[in-house]
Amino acid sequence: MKKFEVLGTGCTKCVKTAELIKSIAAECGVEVQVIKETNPEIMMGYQVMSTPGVTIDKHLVHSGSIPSKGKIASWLK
């Protein structure tokens, strides 16, 4: 199971990103864990300056916008 963290303040974009990851994972039949991380210290540890940020298994893969459906699907493979 892949562990996703959505890094952000809880804004609409961050919530939408977490929902999108869960939705696409369900469509692909992939089990994922999605955590919303709002702690600024953790975000700075990943050097995320623009949210939402997305990590997979503790590796930053995206930041600054809502990722596309295609990009999320590629992370699930």
Given for the second form:
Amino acid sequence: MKKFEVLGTGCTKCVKTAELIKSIAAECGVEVQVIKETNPEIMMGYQVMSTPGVTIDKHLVHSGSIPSKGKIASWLK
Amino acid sequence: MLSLFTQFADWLAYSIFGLSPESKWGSALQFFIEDTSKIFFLLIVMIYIIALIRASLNIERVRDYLAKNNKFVGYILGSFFGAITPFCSCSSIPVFLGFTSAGIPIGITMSFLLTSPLINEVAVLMLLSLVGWEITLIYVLIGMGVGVAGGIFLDLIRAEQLLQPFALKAYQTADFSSDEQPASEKLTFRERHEFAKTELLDILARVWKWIFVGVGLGAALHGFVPESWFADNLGNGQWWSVPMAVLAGIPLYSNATGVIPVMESLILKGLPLGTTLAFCMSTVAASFPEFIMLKQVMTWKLLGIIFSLLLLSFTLVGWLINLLYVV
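Mind sharing the form predicted in complex with its partner chain? What's above is the form predicted on its own.
Next comes the full complex, and the chain you just saw is listed first.
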């Protein structure tokens, strides 16, 4: 199972990002775990400066915007 | 060209709605129509064009640039980038930490963060179209001045000692090696267009309600507050009117987009320029929600210092402008 973290200080875009990942995973029938990470220290560890950021299994894959559906789908493969 | 919007508003308010230009409702409605139509038109056209130009500027580049440059230029650059970099206030914490862990002095980072809410392309465009280039220039100079002065002061008092321990540690152990030089990618026009489109929709989605609220308040002031009320009551001489305006601005939380139409109206009503600017900047920059957010990386003491610093500088600037600039 893939573990996603959505990094962000709680703005609406971060909430939307987390929901989008969950809903696309459900569509594709992939089981995922999505955690919202709001701790700034952890964000600093990933060197993320524009939120929302997305990590998969502790690797940063995206930052700065709500990812596109295509991009999310590609992470789920 | 902008007189087109005045004519449109006159026509709609007086001919179609049949209100008299002398009536309160007539003058408020005319103000509302003129300002909203003008602002939306300008924003749509200009944000798109500006975004096309600045598509390749991102926060990572700004960080690399600031980390490499000399300290004294740094404050001015920090403030300058704060004004032109697109950046949502919900990112202030990660940006702060990103800068700090790259070894950029706290003062320069704060020059960036203090200037950022005050000046941005939307604010400048609105000022230009509503109050003219002279006041726009004064506004921009003050905004950057407060950012630069605040930054220098914070470094002088060694503000980094007042950060939260993990942030201080990140600053002290910063080793910023620019080995991973991001290739300065050339963007195609198509990519720029996509960026500009997203940016435009993003900004509009964020500011449209502020424009209506701001212009609505401005219009109400314009129509319903008697012409000489401000001049009579807060006009000249009372030294306390500036600090009062700054204090009044604290609980009012708004962004620059919402406050500029109010500013236009206050100036038209004869409120002295310094008092008006002090009030508006305090509304925009000294807002509790954003300060509480910074608590995650700073101690209360440092937050208190920055907050007082802002209030003090807006007051001083207000007095100075009232002395120098008599309309």
